[in-house]
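As structure tokens, one chain now follows by itself in the form predicted on its own.
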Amino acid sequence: MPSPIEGFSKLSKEEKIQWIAEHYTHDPVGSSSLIKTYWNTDAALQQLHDEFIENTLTNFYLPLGVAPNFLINGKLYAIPMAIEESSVVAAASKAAKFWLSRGGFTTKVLGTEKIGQVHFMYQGDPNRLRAFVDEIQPLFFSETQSITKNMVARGGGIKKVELRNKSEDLKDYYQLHCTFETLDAMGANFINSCLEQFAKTMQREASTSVILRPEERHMEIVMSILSNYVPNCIVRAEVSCPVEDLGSVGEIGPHEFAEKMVRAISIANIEPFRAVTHNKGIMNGIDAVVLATGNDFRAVEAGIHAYASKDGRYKSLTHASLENEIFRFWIEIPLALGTVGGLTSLHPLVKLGLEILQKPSAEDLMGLVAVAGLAQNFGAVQSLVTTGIQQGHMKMHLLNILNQMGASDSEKKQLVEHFKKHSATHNAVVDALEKLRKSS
């Protein structure tokens, strides 16, 4: 068992990479080797990338991807999408190519609002410590005015902060519920900053205050942090048409494959146990978008998931209606997104992504993953409720198990064209290549 080890941060690379190898792998050269095997040529671009995170030993690679033909509020677009799992791409792809020629995908941000807070204890009378907030909310924003100014200049800053009282649930606890607009910027420091400064301001003026009494004027501040559930900072994506302009769906009529989409999204809004498969798949296309933009997929995800949840029951971030012969599918989501600062100005292959879609706006790129999000959603809820979902996804695996298998480019070649008209099973796959192994 290896023992622990004392300033691990101050070693070189190397001697990292050694001591790893050494003490928790089977095989330390070949180990060693694979590590630097990913190692970038460019010495300047590797050291980039090493100055990421800490401890940094390697790359680890994720395929770039893009979707092509997406028809968003009249412009088209190739979404880049960074993702491991087969198929997503494939059917983010064909679900824009079936509604380029039928209006194609429209977005609309309801809102960009983001919020921060500072969670505080406090002993006293709740109406003396609201007077006292009220009195000291000029200096929230005059004591700021070093980390705000250049935002404000764009047109953001700190737009509120009110007191609330929260110690019905937890014994003397209050917070400063704060809002931001960060315009381009995802603003996680700059809404921090603002926050820590809060934090010191009410501790300092508390203790002097003339409205609270002497055993009111100490606060004990928990913790000052942004929020990454962002409620008030939403973006809609929807697609619509004529029910005829459907088309029929494999032996599917328009109508009854329209019924079929609006039943299966009814069934994800009331079974949670479908809808956390039915939104995974929804993250799908939108983790891929945000992480090839240099966006936190974490944040997005957990405030994502918080939204379904926001009615008491986990549901579908999905929607979809059949009135009046117009069939309606959309999505409404909380996205809070940068397209400045953070890895979207350092790292090469971001920058790439977004020159890709155009030099985005923060509220552009909002629309944009939202409409990865419903593309990838309708692609699946359609296999779903019609051939089935392994048809396409293990047509779309089956390079990744012959590549487990040691297949020679030939056999590849071989067996994509057997499986262009054979059900792609693994077992099915495994048979086929030991077959053809045998034969030749």
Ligand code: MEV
The other form holds:
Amino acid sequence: MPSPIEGFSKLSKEEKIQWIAEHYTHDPVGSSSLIKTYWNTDAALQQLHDEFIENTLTNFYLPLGVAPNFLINGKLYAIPMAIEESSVVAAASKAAKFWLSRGGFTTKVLGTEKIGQVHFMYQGDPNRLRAFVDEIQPLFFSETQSITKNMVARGGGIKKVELRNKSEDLKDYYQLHCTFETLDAMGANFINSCLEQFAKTMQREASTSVILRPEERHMEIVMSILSNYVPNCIVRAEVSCPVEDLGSVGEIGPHEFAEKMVRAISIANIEPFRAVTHNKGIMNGIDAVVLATGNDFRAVEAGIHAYASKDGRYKSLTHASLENEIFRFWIEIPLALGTVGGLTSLHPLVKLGLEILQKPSAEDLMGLVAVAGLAQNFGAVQSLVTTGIQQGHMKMHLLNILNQMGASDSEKKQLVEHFKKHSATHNAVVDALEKLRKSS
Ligand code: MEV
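Mind pulling up the form predicted in complex with (R)-mevalonate (MEV) next to the form predicted on its own we just looked at?
Below, the chain from earlier opens the complete complex, with every other chain and molecule after it.
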């Protein structure tokens, strides 16, 4: 058991690697060498990545793939996706191709409002607090001008600072519930800086306010932070076509297929065990694009799952209908994304990803990400209600199994051919490789 270390962050990268390898791995020489294998040979590029976080040892690779043929609002896109799961990019590409000949995807941004809150405790009369907050409203705007100047010049800024009385839920608890427009920036730093200034302004003004009684003039600021729940920063993406145009999948005709799709969504709406997996499939597409475009996938995940529960039960994020012989499939999700600031201008592959996406605005990117989620869900549910998921999944997973078993390039090639005609379970792959090896 190693003893705690003081000042780890001050060690050089080499020293950190050595310490970790010696204290926490069974083969320090091998581990150090493995860590360094993942360093970039371009020292400047490596330093850029080192400085993204504290205590960087090396890089952690994820494949960056691309799903082409997405027709979105009449424009063709190839969508970059950073993800490790074998079948995700393939499923997205397949769904893109399917809808390419059926009118493609349409998207619409329904709102772009971001939220931040100052959480504070106040012991006193709520009406006097309201009068006080009303009185100091102009100061919230004037005292944040140095932070908001550029954003305001571009058409964004602070939209509203509202007092919310939460003292029925938690004794003495109130909020400044604030809304912002951050345009193409995700806006986390902007929002948090404004909130911290609101808190200072409020506390200072309260201490001398004539509206408040002396015993009410002390406010305890608990915290000032943006919210990743953005139910008014919403995008909708949709596909639709006449039912007949859906075509058949094996024995399943278009009507039956459409009905099965609608039923699958209904199940996800009433059954949380299914809804979580259903939405996980959607997040396969969403996270992959969010990551590839340098956005915060944890923020997106947290906000989207909260939105899935907004009616008091965790439900499907996608919806389907079959009316007047038209099949419609859509998604509506909150997405707070940025295409400027943060990693977007720093990480070379993020810059490339945004270039591949034709340098989207934040609103454009909301649409693209929603489409990736919708396509992913269409692909997954299409497989689930027809052939089952394993057929496609195992085909894509085949190379992982073969790599685990140390198959050579020529073995992989022969077995990929073989499993085009046979079902690829784990055991079948192991048997086939053994057989191949024996026969040669
Ligand atoms: C696997 O990553 C995702 C699926 O489970 C999604 C779903 O069940 O809808 C296939």
